[in-house]
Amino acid sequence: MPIPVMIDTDPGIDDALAIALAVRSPELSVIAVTTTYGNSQVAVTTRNARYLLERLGARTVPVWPGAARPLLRPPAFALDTHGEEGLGYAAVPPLPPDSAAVPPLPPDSIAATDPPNQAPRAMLETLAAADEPVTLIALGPLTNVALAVALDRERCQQSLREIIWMGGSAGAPGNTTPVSEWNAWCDPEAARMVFAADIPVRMVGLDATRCVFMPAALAAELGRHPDPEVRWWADMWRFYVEFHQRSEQLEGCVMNDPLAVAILLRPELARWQPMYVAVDCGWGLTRGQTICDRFGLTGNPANAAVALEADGQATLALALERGLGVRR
């Protein structure tokens, strides 16, 4: 039987390919998608999630809009990384007329106070209705997940098989500060709550995801593909290549998120080590750093399995073949 999966996401160029891999893999059954701020505002990421599912032939999958901001901090968005519309140069429909910008942060409030945030309760209702434990694949900041845990920790513990989170770093340089990965940096308080929730977590961080690399030549080749659908996706990757060239002098782009789905299909794609993971909730350069105790120096029991490396070529080939029907 397919593994029931919920996806919490902020699409996002690499999120898009991860979603395609998930919904077009017969081993998985995507039963719900929730959206969050991160790569763009939640109105944009929600529009993108719905449009992607429609293009992928999965429009019946429910999409629930989630947090517009972190638990305690002002929101930040990666528009330079993913573009104003979140999907690079790919054409997308306009936002619905009722879409609103993120409201100001009220004093002493958390993201749960945002009226549009339906995701945490939708997660819990989906878990309650499931016939078997569900795997939650989280591809963005962990705000929605932390709020669901805060609302009903027992339900999350009983009904979640595991949380697979694309976030953090065990030792690789950060992509937001010298030591911090973007999803962890956006809401470190939420990440800390999730690691403390006594739910199995697999952390798929930069040590492993930076192995998944699309060369610029491949992105350009796919931009000339005879199938217009493939060319639509290649418009995303053209933007992503330009960003990586500008920011890291790379001739290609790092495709982080598909690995979080791929390891559920093929666990052998990554090498894992159980570790105790702490999260820095300061405000300086170490904000959002995931401190991974690989040698047991803290004496704390492991609260996550951490991916230390991955077969990036096999992951990209799997995502392209399953998601887009492109064989490499």
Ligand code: BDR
The other form holds:
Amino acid sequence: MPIPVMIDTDPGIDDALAIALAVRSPELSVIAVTTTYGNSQVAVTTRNARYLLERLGARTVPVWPGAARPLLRPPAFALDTHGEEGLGYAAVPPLPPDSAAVPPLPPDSIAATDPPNQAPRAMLETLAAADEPVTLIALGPLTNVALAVALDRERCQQSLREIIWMGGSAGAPGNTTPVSEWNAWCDPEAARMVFAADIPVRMVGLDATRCVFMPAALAAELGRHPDPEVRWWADMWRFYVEFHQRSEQLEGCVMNDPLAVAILLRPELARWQPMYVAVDCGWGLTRGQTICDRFGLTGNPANAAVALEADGQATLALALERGLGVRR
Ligand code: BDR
Ligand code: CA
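Now that we've seen the form predicted alone, could you pull up the form predicted together with beta-D-ribofuranose (BDR)?
The complete assembly is shown below, putting the previous chain first.
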């Protein structure tokens, strides 16, 4: 029987490949997708999630639009990383006219004017209807997940098998501040709530995802692939490579999110250690830092299993082969 999964996501170039891997893997059954602000505004990430599912032949998967902003903080979007449309240079349809993008409000505004956040309730209803525990794969800021836990913690505890989150870092350099990863930085309060929820969490952070590296030469080669579908995907990666060259002087790009799906399919792809994880909810350079107690120095019990390294080549090969039919 396939593993039932919900995906909370902000597509997002690397989210897109993670979604492709998930919906094209017979071991998994994607029963719901919820979207969040993050890489772009939620109207954009929702449009992208729907469009990707359509292109992947999975249009029956329901998509629920989620949070437009973090719990307490002003929103930020990673347009430099993923492009104005969230998928780099890949062509996407225009936003539906009724989904006007939410302009970032000044920090003292309330979120009452946002489009309704349907994700937390949709998650809870999906859990209530499921015959067996569901795995939640979270690929963006944890705002929706924290709200679902706040609304009905017992349901989440009973019906979630685990939360697999791409976010945080145990010791690898940050990608947003010198020590903070983007998804954790966006909504540290939400991340803190999820780690405190008493639900099994596997944290797939930068220590492991930095191993999943697509060299610029491979991205360029796939840009010349005979299949136009592969070339559409390569239009994303060309943008992503340019970003990584600018920001980290890398000759290629880090494909974070697919690893969070791949480890469900092939547990041996990552090395794990259970540990206590605290999240810094300050405002400076350590905002969103995930402080990972590898040696038990706090005396606190483990609240997560943390991926410390991964077989990046095997992960990328699996994602490309399953998701796009590209064999390496
Ligand atoms: C994470 O942030 C986003 O830019 C990516 O989609 C990924 O989820 C990496 O820090
Ligand atoms: Ca993401």
